[in-house]
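Given as C-alpha cells, the chain that follows is alone and in the form predicted on its own.
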Amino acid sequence: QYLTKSVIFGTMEVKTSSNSVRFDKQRCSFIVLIMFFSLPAVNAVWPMPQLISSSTDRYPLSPRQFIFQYASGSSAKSGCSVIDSAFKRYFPLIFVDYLKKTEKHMYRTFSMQPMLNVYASIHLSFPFSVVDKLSVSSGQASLRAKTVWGALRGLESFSQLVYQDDFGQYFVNKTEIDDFPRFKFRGLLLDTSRHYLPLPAILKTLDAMSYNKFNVFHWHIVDDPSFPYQSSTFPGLSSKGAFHPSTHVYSQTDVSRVISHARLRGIRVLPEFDSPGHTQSWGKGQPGLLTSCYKGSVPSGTFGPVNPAMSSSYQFISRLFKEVASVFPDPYIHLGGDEVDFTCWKSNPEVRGFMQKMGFGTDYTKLESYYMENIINLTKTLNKTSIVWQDVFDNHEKVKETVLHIWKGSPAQIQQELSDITLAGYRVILSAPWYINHIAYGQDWTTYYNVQPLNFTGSEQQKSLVIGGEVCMWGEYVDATNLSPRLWPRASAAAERLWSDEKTTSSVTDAFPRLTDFRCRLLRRGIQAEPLFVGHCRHEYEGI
C-alpha cells in the first residue's frame, strides 16, 4: 500500500496524512503526485530555493516501485504535453544506473484525474508566474504548482534531492520547499552567427538551462558574419549569407525543433534580429538593403548599416518580421539596435540629403532613432513587444513600451543606467555583468555570484522594473567545440543569483560545495561542465 505526502509549488496551506491532502482550492492549481513504497534525498538544491527545511531522516527508494503519478482532482489531464514528458525525462535522469542494467524498463503508466480549473497556455507568457511547493517524507512525495512550469520546476528541485550512497541505493530525506523565482526573466543568449552551432549543441543547451531554471533561450541567430536563419520569403539570406548555403544553416523545421524542446523544458525562445547595424551578412543577399559607403565623391566598395533613407529597407523588415512573428511564437522580439557606426552614413549623399529633409541637421542619433521608431512601430503591427539594446536609450530615442537589455559599462555605470531607464519608467534586462564570453584564470564564477542586480539608487517601483538578466555567451571563440564548459557552471552561478534569496545565498563560502556537487550532477548528465577547482566527481566520466 502506497503512503501520501505532497510536494507542492505555492504559498497555501497543507495539511497531509497517509490518506488524505488538503489544500487552498483558491491558491493552488496544479498537483502531482509523486509515489513510491518508500522514500529518502540530501544536501542541496540548486539554484536554491525560497525556504527549504530537510531533516537527517531518510528513506529508500526502490526503481522499481516508483511511479510518476497525477493526483486526484488536478487540473492537468492525460495529454498535457509538458507534463507527460517531464515524468518521461526525469526517471532517467533520477535514476541514472536503474536504465543502464534494465535496458527494456518501460515508464509506468500514468493516472490522470481532473481537479481544479487553471489556465496553461500551449505556449509560455511572458512573464508567467511560478509558485510551488514539494514535501518529501515516508512513502511519498507531493508537489503542488500554480501552472505546469512551476511543476517543471519542481521536479527539477526533487530530482536532486535524490541520491545514492556508496553502495548504489537511492535515497531521499525528509524535506519542505516553498519555492518561486527571484526575478521572472532568467535568459541565455546563444550567438549562432559568430560560429554556426549544430542543433545537438543547443538543444544540450536547453537541456542544461532547464536543470538551472534558466526559462529564456536568447537566439541571437543572425549578425554581421554570417545569416543562417533559412528564411521562406528571402532565401538569399541565408543561401549568400550564411557560411556554408546547406550545412551552416537553421532550417524552418529546426527552428521548430528548438522551440518544442525549449517549450517542453518550461523555456521561452527569443529571437533576435539585431538592426541597423550587425547586419554586413544581410547585404549579401538582399542587395541595396544597406547603405554604400563613399571615399569622398565615390563609392568605397563597402557597406555599412541599414539604409534608413530608403522606403525599400522598411519594407523588407516588414516582409522579414512578418514571417519571423509566425515562425517564433514568443509575444517578444528583441530587434538589437546597438553599435551602430555612422561613419558611412555620414559619407553617403543620399543619406545626407535624406537627413536635411528630415530637420536632422547633423545629429545622425535622430536619423538612428527614425529608423528604430520605425521598426519597433512595425513589430506592434505584428503583436510583437520589443526589447533593444541600451544604446537606443543612451542615444534619446523615443522607443515607448520597449524592454530595455544593459549590456556595457563599468559597476558604477551599469548602477546608474539602471537608475536612468527605471526613473524613466522602462523596464530593463541586466546582462553587462554577466558576459561569460570573458574567460579569466581562477573561479571567476564568484564574480558572477556577488552580482547585485538591484543595487542602485531608486525606489522600490524602479527596482520592480528590473524583471531580470541574462548570462551572454558571445561566440567570438566559442562553438560546438567548449560551448558546454565554457557556459557551465559558471552560468550556474548566474542562474541562483536570478532565482534565488540574495541574502540567503550572499557567501561564496557557502555556495562553492553546492555548486561543486551540482557540477558532478550536470556531468552524470551529459552536460560536460568544467571544474570549479581541484578536486573529482564520483561519477565524473559516465556522461562524456
Second form
Amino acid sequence: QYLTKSVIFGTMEVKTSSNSVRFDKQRCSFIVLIMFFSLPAVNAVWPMPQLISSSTDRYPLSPRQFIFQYASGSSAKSGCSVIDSAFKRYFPLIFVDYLKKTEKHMYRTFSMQPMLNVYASIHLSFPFSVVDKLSVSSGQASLRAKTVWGALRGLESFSQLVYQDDFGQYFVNKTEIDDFPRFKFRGLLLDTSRHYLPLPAILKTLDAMSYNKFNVFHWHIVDDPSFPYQSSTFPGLSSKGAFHPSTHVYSQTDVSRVISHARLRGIRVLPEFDSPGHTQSWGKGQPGLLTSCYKGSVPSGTFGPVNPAMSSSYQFISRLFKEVASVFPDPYIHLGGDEVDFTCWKSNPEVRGFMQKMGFGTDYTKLESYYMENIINLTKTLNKTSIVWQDVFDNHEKVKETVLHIWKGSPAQIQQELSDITLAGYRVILSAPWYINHIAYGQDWTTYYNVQPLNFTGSEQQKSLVIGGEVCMWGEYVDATNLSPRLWPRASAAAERLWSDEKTTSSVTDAFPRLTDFRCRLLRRGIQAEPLFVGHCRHEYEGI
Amino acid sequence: MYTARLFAALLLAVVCLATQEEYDNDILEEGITLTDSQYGSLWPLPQKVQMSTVVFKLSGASFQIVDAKESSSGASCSLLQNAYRRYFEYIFPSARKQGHVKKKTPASAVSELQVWITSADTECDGFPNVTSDESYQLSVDSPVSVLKASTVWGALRGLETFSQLVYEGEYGAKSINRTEISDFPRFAHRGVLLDTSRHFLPIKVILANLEAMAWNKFNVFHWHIVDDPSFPYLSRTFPQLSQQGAFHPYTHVYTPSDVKMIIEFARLRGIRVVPEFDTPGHTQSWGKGQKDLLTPCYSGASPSGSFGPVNPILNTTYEFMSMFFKEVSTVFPDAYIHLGGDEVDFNCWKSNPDIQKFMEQQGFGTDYSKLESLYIQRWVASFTPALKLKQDTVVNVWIGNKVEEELQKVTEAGFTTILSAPWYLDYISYGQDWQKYYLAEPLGFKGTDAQKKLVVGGEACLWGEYVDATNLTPRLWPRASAVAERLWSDKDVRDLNDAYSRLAQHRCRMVQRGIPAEPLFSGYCAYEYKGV
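So that was the form predicted on its own. Now I'd like the form predicted together with the partner chain, please.
What follows is the entire complex, opening with the chain shown before.
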C-alpha cells in the first residue's frame, strides 16, 4: 500500500493554517464537501483523492521559475530514473502552453510579463524526512510518498490542480491532499490479437492510464485470430501465426519498450497467454500442439484447444512460459483458461483414450482441470503467480494460490461468484461490469461508475480478497482507428471507482462536471477522449 | 435492374488472384463466411461491371491521367486537373514528385487513363445539383484506358472507381484487370448530415470527411450548422449571433471564408453543401445574439426567464428571417436550404399571453400546429419574392418507427422525399450494425411508381450529442459506407457476404488514404492506421 501525501501552500501565513488541518482527517473530509460545491472545476482531481481540502487562496505559477526538486531528506535522489523522467514529463503537462509559446514568442513574453515573485517548487521527500524549505517570497509545494510509485500518483494529482485563468496565467490553489488507492489492482486490458495495435497506440494508452492512476496493463497479447508476440524460443509462432510476420508483430525490443514505458508511469505489464482454448493462431507455427478434430474416424482438418493428452504440449508450454517469465518482469502471469470448447476433444480418439487412462470417464471438465493444474504448477516453478479467468474455478479445479478473474454474468451472478470465490479463499479481480468494448448509445459511463465492487455477501476477510478490477477492451471491433475515443473517458469512470472512496464518489451528478473537465484535460494532453455530452472544450482535438 | 444481374451471371472467373491471397487471413469468426468478392474492393458497387482475368500493370513512373483528345474539357478545368493529381496520389501513394519520366511502357501495362467529357457544357466551373449527371463509362485496357462521362461530375465518380480497381500485386506492383464498367447512381440525393452545433467540428475534420464522402460517392453534405446548443455560423449581417451564441466567438465559429473553403472543397469533389438553419424550434442559441426573436415563456402571469421557439407573432421576426436567409442563400450556392421545422414544442407558446391572444384573433382555437404553419407560410412569403430559392418542398423523413407508413403518406401527398430514418448513425450498438444500414430498402414502402419516384434519396445522419472531432470519423466510416452503397448501387445488390468482403477492403483503403475508418470485425489491414 503506498501513500501519497502532497501539501501545497504558498506563503508563511498559509503554512500555519495548513498545519492546523494537516492531520485532522475528519475535518479534511468535511472541507472536501464544502469545497466541491463552492469551487467546482478548478480543483477537480480525477480520480477523486481520498482526502482533499483546498481553499480559494490561489498562487500563480511561473513556468520560468517553477522547479521540481528532491527534498533534502528524500531517500530518492537525483539519478532515480522513475522520478527524473517524471519531472521531465510533468513539466509540459503542467505548463501546457509553455513549449509552444517559448518557440514563438520567447523573448517578447519574457520582457512584457511582469516578474512574478511567487513561484512554487515541488519538494519530494520519502519516508522519515520532513518537509520544510519555505521562503517568504516563494510559494512551495511538497509531496511526500513512501515509494516512487506514490510520488508518481502525487505528481499526477499536482498536475491536475494547476489551471489557467482567462489570461493564460497558471494558478494552483492552496490544497492539501492525503491519498491512497482503494484497490491495489487497477487494470486495463488491451487485446492485440483480434486487431494488431501499433506500438504508438499502446504507449499512448499507457500515458492515459497514468493520468487515470491505472496501474496494471493486462496485455491480452495472443488469441485465436493472431499471434503477434515474437518469441525468441519459437519464432515460428509469430512468423506463421501473426497477421503479417514483419509488420504485425511485437519484437522483443517492442515488448521491452512497452514494459519500460509502463514502469516509468508506475504501471505493471501483465501478459496473458490464454490456453488451452483461444489458441487457433498458436497452431499455425507449432504443428501438433492443437487437438486435431475428427469427423467420424478421420481428422476433419480443423483444430481445437491445445492437446492435453500429449506430454509434448506441456514441454512446449514450459519452454514458452520460461521465456515469457524472463521477458515480463511482473510476478504474475495470466493463464487464461476461459471458454474451452470440449467438442473437439470429444471427437479425438487419442484424447478419448487419455480420458479413459486417467479415469476421467466422460467428464471433460476433469481433463480441463488436469491441463490447468499442470500449467499452474509449471508457472509456480518459474516463481510466478497465476491469474486465471473464472471458468477455472467454476469447473471445480484445484487452483491453489492463483488469482481468479471474473468476466461474466448478470449483476446477481457476479455477486454470487464474488462470494463463492472469496469464501473459498481465493483472491479475485473483477472485470465483468467493465467490458467497455460493449458500446451503447448515451452516457454509459454512468453504469461503469455505479459499480459497487464490494457489494456482495461476505465477511470483511472475504472482501479483502477482492484485490481490484479491470477494464476490458476486447478487440473484435477495435483497432488503432477507434481505440482511444472508445476507451476514454469511459475507462476513467472505472478508474475513479477503483481508486477513490465509494462514499465520496457515489453521485453521478457530482461526477459529471468533474469528468467533463477531466476529459478536456485529457484532450489537452493529446489523448483522443470522446465527449460525455453536448458542449465544448477550450482546446478541441485537432486531428481527424 | 435486371441487366446488372444478367451481367453478373455472364461473368467468368473474375476474382483478382493477387488480392485473394492478401486477404486470406481476414478470418471471420461468426456470421458471415468470408469469400472474396468477384468485384474486388469496389465500393459502392457499380451498376454494370465486367471484369476479366487479364491483368495489366501500372507504373508510377509512366502512368498518367490525361484529358482525351475528343474531350470538351481541357487544361483550364482545374476541377479535373486537381482530381487527376489527387487520384494519381491515391493510386501511387509512395511516388514522390520526382519528375515524371516518360518511359517506354511494357506491353501488358496501362500507361494512360484518358478522361473524355462528352457534353459541350462540362459544368467544370459550376456547382453540382440534384439533376447533375453522375453517370460514366470506364473501359480499362492496355495501353490506354478510357473514362467517358457527360459532365465532370460523372468523371469524378469514374476516377474514384478507377482508383478502386487498382490493387497491389504479389510483388508489390500496381495491377489492374481488364474491366468494362457502366455506372450511374440509383438515387440523386446521397447525403451525410454532420451536426456542428452540439459539438463544434474543426474545419479539418469537415474537410477530411468530405474527402471520405467522395470515396463513397456521396454527393450531399447536409450541414446542420446551428441548433440549440451553439451558433457557430458567423453571419455577416448579424455577427452577434455567433458572437453571443457560439461556444466561443473566435475558436468555435465558421467564418465566411471557412464556409467558402468548405463549399469549394466539396464542389471539387462533386458534393453539394446543403445548409440547415432549423426554425422555429431548436433555436435557443439564436436567442442569445438576437433579442426578442424567441418567445418568452411564462410561468403563470409573469415571464419565467426562459425562452421557447421563434416568436411567430412579431413582424420583426420575419424581417430578421428575411435578411438572414437572404445572406444564407448568397453564401450557400446550393438551390436547397434545409429549414428544419422539427420537434417544435408548443408549451412555451401556450404559456405566453400575447400568443394566446393572437391565436384567438386568428381563430386557431388551441391548435398550435396552425400557428406553426402560419409561421412557415409567413416565413416563405417574406423571403421568396427576392430570391431564386426553389419553392418545391422536400420532406426529410426521420421519425424512426413506421418509416414505411410515413413514406407512403408523404409521397401520397406529392412531396419529394429524402429518407434518413434508418440511418441515424449516432445510435451506436455493439456488433456489426452496418448490416442493418445496408439492408434498409428506401423503396420498401407500399406505393405507386410515381410515389416511389418522389424519393430522391437518403442521408446518413450523425447527430452530435456524443460526437466531436475525437470520435466522429471512426464512428462515421465505414458505417456510412453501407448507406452509400444502398443509395448508389442497384437495389438487388444486397448480398452480405459479398458486401463484407468488399467493404473490409474498402475500409482498409480508407485507412491507407489517411481516414481512421473503424474495423468491421477481427482482422487486419496491410497498412494499419498510424495516426495515433
